[in-house]
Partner chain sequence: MSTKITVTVNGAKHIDKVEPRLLLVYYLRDVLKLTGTHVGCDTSSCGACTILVDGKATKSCTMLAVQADKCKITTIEGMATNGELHPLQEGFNQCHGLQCGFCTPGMIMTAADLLKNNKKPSEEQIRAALEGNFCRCTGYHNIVKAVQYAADKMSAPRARKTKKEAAL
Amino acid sequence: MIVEGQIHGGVAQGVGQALFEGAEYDENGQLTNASYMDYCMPRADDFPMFETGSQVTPCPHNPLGVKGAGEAGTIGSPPAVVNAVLDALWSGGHKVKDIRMPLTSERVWRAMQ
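For the sequence I just pasted, show me its structure by itself in the form predicted alone.
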């Protein structure tokens, strides 16, 4: 259950990176979203329930055979989200080949124009 929770959290972090999270600076180089009031981070209620799967392979380099799993969801989720958005834009007739993260609604709208 702990590993499944870590994977869920990792997926949420990766999706957050793809859709919400980004440091924004003004023309003077001042960070404009330096507080959590201005910085959008994913929360549990931003996500539906989803199923995870894993393949257990003991680590041969320590006596317990254990290894970390928390970062697993963070690796594949950003490119999966970006590719899904690009596929949706392409199938909608918008020949967009690249878009910069985070994929805010404004960036997606501008890409469609």
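Given the form predicted alone above, I would also like to look at the protein as it appears in the form predicted together with its partner chain.
FYI, this one's just the chain on its own, none of its partners or other molecules.
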């Protein structure tokens, strides 16, 4: 349960990076979104329920055979989400190489123009 919780939270931060978050500086060095009114923190209604599965491959060099799970959710999720959006675009004939994170609706819209 605790490990799953770590995965959920990690995925939320990873999806947060892919879709919502990003610190922006202007040319004067001012962080232009230095508050929760401007920096988009993922909220409860931004997420679905997560589906997780597990596959055990023991670590051979410690007695518990454990590996670590605190960051797993965050590490793998951003490319999965960005890849999925690009896959959707390719399936509609938009051959887009990259959209810069976070994938705001405007950035996706522009990629389709």
